[in-house]
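This document opens with one chain alone, in structure tokens, the form predicted alone.
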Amino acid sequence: MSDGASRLATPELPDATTLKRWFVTTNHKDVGLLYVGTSLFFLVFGGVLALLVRSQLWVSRAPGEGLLGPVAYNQAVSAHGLLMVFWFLSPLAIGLANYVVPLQIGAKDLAFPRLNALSYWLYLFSGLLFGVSFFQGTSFSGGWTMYAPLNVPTFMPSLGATTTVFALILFTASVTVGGVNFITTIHRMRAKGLSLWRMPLFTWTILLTVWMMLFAFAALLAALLVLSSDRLLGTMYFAQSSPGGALLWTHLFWFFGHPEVYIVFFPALGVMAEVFQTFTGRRIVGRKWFIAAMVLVAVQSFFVWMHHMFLTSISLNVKTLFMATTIGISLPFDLMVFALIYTLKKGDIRFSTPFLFNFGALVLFILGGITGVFLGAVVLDYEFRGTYWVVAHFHYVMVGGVTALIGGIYYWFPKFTGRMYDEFLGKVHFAMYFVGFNLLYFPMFVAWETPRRVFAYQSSLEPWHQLATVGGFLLGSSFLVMFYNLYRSAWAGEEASASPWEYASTAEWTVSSPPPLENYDGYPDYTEGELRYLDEATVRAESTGAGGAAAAAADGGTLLRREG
């Protein structure tokens, strides 16, 4: 690593225990943890309003009768989206990234220290802001994805909603700051000799993550930014009167909206990756085809848009055209998922808490990439649209994309504390989250006759809905099961080693358990295929030529073995 990089070292920070240090760091390792503390904070606001609609749903009402009226169940159905997709799912991965990346590549700190710290504190007063659009009349109502013409101030004149519309444009400015962070910084600032088709899969899924993000965010902020022109200056691109207003907005967002599938799953593919790895004890089998597939992904993400647009009145000839393009992406994905099943059939498995919520989020996804060849399909999209079965389809993808970062979790919870979890506690959450996720999201594809956002159905129905708020309500249950084994663990946990896995083969690893404030006492090499720590003077001997390779074997140690 250049003496340039390394003098973008965090400066020495307050004690962890006092306030202060989380107010002023900049130590990319602290704004991760922050990331992942406030992802968690989201998710238990975001699951509290799914509880609620899930309570709504227990039978069959008129408007009016149970818990929420109309417009607090549009409310909490509405929010309950929008925190999830945007202030739980990608924050969580961000924080996962923000702590792990700079280990796994040798970098002691993102590139731009203080404009990882911004980004963080964007994406904080971006959900703030959103929370306090409850107590401006009524929040946001017309449902996460916002469709033109409900978004305008004819049908939602309250001013909660358009402060729902600024959060999010503040959301988007922290994805922005922080993804051009992480580009530079993997870019830039990897360890000697670490090339792209060394670096670890999950460093990986985070490249091609904020490389999506930059595109795909950047047609949600124009979307946002017409909508706020809508709402404050009186225009009328998303009005009612509009010809194409409604098609516009719909383009605008799914042209964010399917990548963003993609941008939450991409990290959760990188944990389970890394997770394999390390619990079978060996390497992912066809792993350059493994990062190719996800290259291939990443691209073909934004030419799928439009099979949400199925029923709009766009031709036959382009959506059978799109059609073809949503199917042929499942193609790299079914690679991937073969190269994680052989990988587990040649391996030695050790059935960890980690390794069973990965193992879980493989079985979830396959369940819901078959389900979603249905809707990718002209056809039977039209029968499905606006069902209950788009609705299972969506969280057996994007739920079990979290069921793999909460492996992350506790994957590494040692390094993140220097404590171990308790092991029971833990495959006690897995197995309530199992079975919860299960019976929430399974009657759903069989009760999938049931209007999407609309609590009135027929009442032949209420025992699948009931057996779904059952399991919704256990899936919610199994989060304090971690939240209690989590913080215990962490002041009273066992005491963690370098690498408290056997198998684990990332640099992360091979650093104490928490790291030191700059990661690497040395600079990390991998010029010789394998990871070694050199001193300054050996650095210097190289880039001076004057007895390098000597001085290399004199002083760099081998810690870690790295197959290309």
Contents of the next structure:
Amino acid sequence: MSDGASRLATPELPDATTLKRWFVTTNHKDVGLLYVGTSLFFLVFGGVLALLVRSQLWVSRAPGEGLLGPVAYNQAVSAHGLLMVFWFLSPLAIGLANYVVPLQIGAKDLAFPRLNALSYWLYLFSGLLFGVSFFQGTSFSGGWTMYAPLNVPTFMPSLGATTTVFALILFTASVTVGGVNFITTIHRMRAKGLSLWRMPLFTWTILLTVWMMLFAFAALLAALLVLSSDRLLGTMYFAQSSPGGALLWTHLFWFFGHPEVYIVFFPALGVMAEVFQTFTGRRIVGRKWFIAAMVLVAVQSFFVWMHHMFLTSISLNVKTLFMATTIGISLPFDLMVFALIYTLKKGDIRFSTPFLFNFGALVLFILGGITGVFLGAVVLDYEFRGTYWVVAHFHYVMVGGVTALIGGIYYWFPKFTGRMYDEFLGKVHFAMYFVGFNLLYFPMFVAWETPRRVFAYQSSLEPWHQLATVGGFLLGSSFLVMFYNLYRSAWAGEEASASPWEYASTAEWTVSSPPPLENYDGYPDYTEGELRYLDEATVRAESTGAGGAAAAAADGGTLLRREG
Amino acid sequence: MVPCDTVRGLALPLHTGGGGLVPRGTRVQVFDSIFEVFLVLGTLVGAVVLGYMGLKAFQYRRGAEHDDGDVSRPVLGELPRGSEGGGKLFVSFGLSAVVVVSLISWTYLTLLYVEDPGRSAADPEALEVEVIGGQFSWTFVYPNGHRSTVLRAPADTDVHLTVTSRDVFHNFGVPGLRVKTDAIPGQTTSTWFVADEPGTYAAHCYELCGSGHSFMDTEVVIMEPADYEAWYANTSASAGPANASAPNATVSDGPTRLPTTAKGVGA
Ligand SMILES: [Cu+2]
Ligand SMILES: [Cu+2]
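Target state, the form predicted together with the partner chain; input state, the form predicted alone:
To see the whole picture, the full complex is given below, headed by that same chain.
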């Protein structure tokens, strides 16, 4: 190893089989795995709560009947939403990004490895703090949207609710620290010759995600700080006596909340793009327009929030404006969907587990998108407001995104562990998952007249809710297959080469599986139009202008496809 | 484009007519006709897109017979780039944009109608009722000051609701009449409905409002106009279940009244 590289090196780390390693590590790949593992823990946490909710909904209940009392039910619904959106979905994406983005752009690590570790530990502790709230009277019970003034102590006096707000603030800190880190890394640490336009699509989606996070979570933080002040210092910003308090909350929350939908969904889109290209053996159609569409959505996402407020006291003019921006933001997604579909053409498609999950994700997203157009028609939205149509629609979109990310776990699993997962069990997981998903969420469209967050509903809708509950348990148990498969394969799976997928093209597949601690033992460089690794001397020669690129290739260029 | 035949076909049975393209009538009729068009078109678009996608995935699976001699495949370590085929992308995109934009514009005309049916001033018979949400029941205040926890209203009459809350954020909705609006403390929202026939409809709360949210239900009893008049004549201002201020329950607004005024009523 050359001098330059060792100066950049992370200090010696304990072996990966020791527990200590995982407490002291700042390496992006370790932190990535910690993120993925922890997010899966919160998936189970939020998932068990969802199954409790589905059990309560097996039949329409009178107060006090069933597994959950009314307050327990409200807590389960609220915590399920908060845990899944904040502590599972984004962190799973950030975990994959932590591992993959530096490898894709040719960086040895993120720009600030210690900050990266900090953002992970803040994330973990914020989630544990949320868990603690269940032991402090009651946890937060006002839904994941946390509407005012139900969220102030007058109506929700428990300490646990305050703890939940703190947990969210801590989580926001984690997201901000992490976001700054990714923004710096992606803008400043790309390999030579890898311009922004040329970045792999997964990295593109992460870049846009973290930019959106920076602005959206600022609004959430503001709302949470004001709420904390109301809860602890006795201020009255969101109190019932404050004439604009309830509306103020909805504005702040949805200014965050709508971009959050894309913050959650974009990484999934990035995984879809990568997996589609690899498993169809086709580069994506209309790549430039795909990227342009995403940039457009990222900007526009901050101008649609009031479509969540069509039935509040906002004026018709404002409704019209936000209806227009909402339709506007749906159109770039059409383009992205068509780009993915046309990529199938002339492909050499292999239906391996990662592709099955991502193909399935696109199907689910299309269904979610079509049912979303219904909500864009304000007259229909008026009636869908607060019903299971909304519940079904956003689960198709959000859990559709999860589907792609799960595919991403399978896709990069050989890179993470150096071993292959079991393909048969992967397909079993997909079959159970896809059937369970549709059995769970599709009946909700049929039973859409059910009001949200209630467990007493029209008894004629009971069969549909029972189907959904069965689907929920099937979907939940499909993850047992995944956990078993991944756990076994990580130790006993077939050994994977550096690039186990035919047609994979991005840089993470050019290094061994798993990659060495510092990713590359040369300097990644794209100036010749394709990736090569330069040694120290060549880089120095090139930077002083001595020698030409041709000489560099001859002297210092390292062959690609090195076996790991 | 919106298939105008379908739309007209659906609009024909509406009792107030209106030329056909923009559905009119009661909120139930408006909702049903739009929902049906969306369902039909949505299913159609979904079937075409998913069908095409499935077909291509099947045709181009590995091992199937297809000619891919001239197709270039991604190579490890290449600079990321795209495939050709952008033209078709734009045709499909343009088509979907036309469908979505024309659908939404069409429903926008309906929104204008729903927001201002143009009858509020013309119809002196219209009934004005104030609705006040509170954990976990609804209070209805009539023009004469009478308060009740069940909403009674005559059939075939415009009923205008002014809705607010005396504690947390609720949402008042009557699915059978397709009427719904937020009940926000410190704010008022307005909406309207017309019921074709006498009967009893369920009303629910559609915004999580606390432990009793699942059961914050009541009834809307639609009566024959004559029966209603008889019932109403026997009511009088009463100290009902709610003692929130009831600011001028008989709102008289001009003909271009938009039922979306945001006035703080204090509290
Ligand atoms: Cu939104
Ligand atoms: Cu409620």
